[in-house]
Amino acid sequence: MTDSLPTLAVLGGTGAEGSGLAFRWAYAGYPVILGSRSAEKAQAGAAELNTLLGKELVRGMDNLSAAKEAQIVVLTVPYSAQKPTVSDVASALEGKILVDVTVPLVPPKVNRVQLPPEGSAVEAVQKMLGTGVKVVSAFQNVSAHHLKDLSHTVECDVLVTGDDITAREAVITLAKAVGLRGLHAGPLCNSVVAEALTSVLISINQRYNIPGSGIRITGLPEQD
C-alpha cells in the first residue's frame, strides 16, 4: 500500500500535534518519519507511535535528514522555531510541497489574535523559500487532543490555503486520510484567517471548559 503514497516528514513531530497527525497518517498507511532536532529524540517519539499502532510503521531522523527523505514535509513546530527550523531545512525543500502548520500564538496571551507583520505566518514562509517550494497552509484550526485515539471522530474541517492548486489538493487527500474533511480555501493569503481562528477557538476551549473546539464549513454538498 505504501509504494503509492508519498512518504511524509513531520517536524516537530514529538509534540502533540505533530505526533497525533503522524499517527494517523501512519494509521492510514503512508511512510512517515518524525523529525526533530534531535535524533534521539525523533526515535525516540516514532518508537512510541509504533507501540500505539502495534507495527513498525514510522521512523525518527533531524529534521534535515527527515526532509531529504520525503516528498511531502509537514512543519508542526511552535510560532518561535518556525523560520529557524525552516531555515535549517531550506535545502531539502526544493520541488516539494511544505504543509505549514504554524500559528502565530504568543505567549502567555495566546487567546488573542496576534499576526505578524508578514500578515500570516505561513506566507513568510514562502517568501523564505521562493516558488521552489509549494507552501500549503493547513490542520491549524484541528485539536491535537483526540489524535491518537482512534475510536474518537475529530470534529473539524480543515481550511487548504496556498497558491498552487495541484498542491492543494494533495494536502486535501492527507486531510481525508486522517479522518477530516480538507477544503480549498484559496491562496495562501488567506491563511490569516485560519491562523487567526485558532486563538478564538482557545478562547471558546477556556470559556466552556472543553478540550477541542473546531469548525465547520456548513451548506456544501455531502461528500463521499
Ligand SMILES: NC(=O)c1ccc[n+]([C@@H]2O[C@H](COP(=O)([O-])OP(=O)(O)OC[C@H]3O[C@@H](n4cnc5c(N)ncnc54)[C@H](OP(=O)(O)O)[C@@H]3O)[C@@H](O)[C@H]2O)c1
The other form holds:
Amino acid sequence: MTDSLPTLAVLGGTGAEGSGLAFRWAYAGYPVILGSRSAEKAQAGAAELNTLLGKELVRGMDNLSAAKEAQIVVLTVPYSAQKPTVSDVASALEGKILVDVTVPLVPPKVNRVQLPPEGSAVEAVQKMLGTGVKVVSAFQNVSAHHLKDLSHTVECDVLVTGDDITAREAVITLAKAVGLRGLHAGPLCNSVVAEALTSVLISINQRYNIPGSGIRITGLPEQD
Ligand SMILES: NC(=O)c1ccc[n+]([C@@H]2O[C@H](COP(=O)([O-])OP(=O)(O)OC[C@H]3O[C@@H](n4cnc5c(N)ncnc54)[C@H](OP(=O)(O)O)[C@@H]3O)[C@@H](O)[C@H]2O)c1
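Other form of same protein, the form predicted in complex with the ligand, not the form predicted alone:
Below is the entire complex, every chain and molecule, led by the chain shown above.
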C-alpha cells in the first residue's frame, strides 16, 4: 500500500507546522522526508518523529536533497524565508506539486492581516517557478498545536486553492490523510483568503485564550 503513495518532502519540517503535518502523513503510511537548511537538524527532527511513531518511517535531509527525492514538496517555513527557500530548491521542483503552507505574517503584529503587495504570498511563488510547477496553497488555517497528538481530532477544514484541479485533488487527499476535510476553494489567487484568515484565527486564539481555533465550511453534503 505504502509503495503506491507519493514520497513527501516537508521543507522546514523541523518546525512546528511542518513536523506536525509530517508526523500525521507518516502515520498514514506516506514515505516522508523532513527538509532543513541543515541535514543534521533534519535527521534529528526525523528521529524525534520516529520515536513518537514507534517506527523508522521518516528520514531527514537538507531541503534540496529532500525536494529532489520527493514527488510532492510541502513548504512550511516562515514568510521571510519563503522565497529564499523556494529559490534554493527550484531546480528540483519541475513537474512536481509544491504545496505552500506559508502565511504572510509580519511580526510582531501577527494578529493583523498584512498581505503582500503581490496579493497572496503563494502567487509570488508560482510566478517565480513558472507553470512547470503546480503550486497549491493549503493548511494555512490548521494550527500546529495538536497535530502530534493522535488522540486529538483537529477541527478545521482546509481551503485548497490552485490553478490545476488535479493537483488540488492530490492535496485534498493529503488533507484527508491528516484527518482533515480538504475543499476545492478555487484558483490560486483565492489563497489570499486562507492566508488572511490565519491572523483572524490568531486574534481569536489570543482573545479566548485557546491554542488553536479553526474553520468549518457549512452546507456541504456529509461525504464531501
Ligand atoms: N505554527 C502554526 O500553528 C502554523 C499554522 C498554520 C500555518 N503556519 C505557517 O506555516 C509556516 C511554518 O510555520 P512554523 O510555525 O512551523 O514556523 P517555524 O517553526 O518558525 O519555522 C519552520 C522552519 O523553517 C525554517 N526556517 C526558519 N527560519 C528560516 C530562514 N530564515 N530561512 C530558511 N528557513 C528557515 C526552520 O527550519 P531549519 O532551521 O531546519 O531550516 C524552521 O524549523 C509559516 O509560514 C506559518 O505562518 C503555521
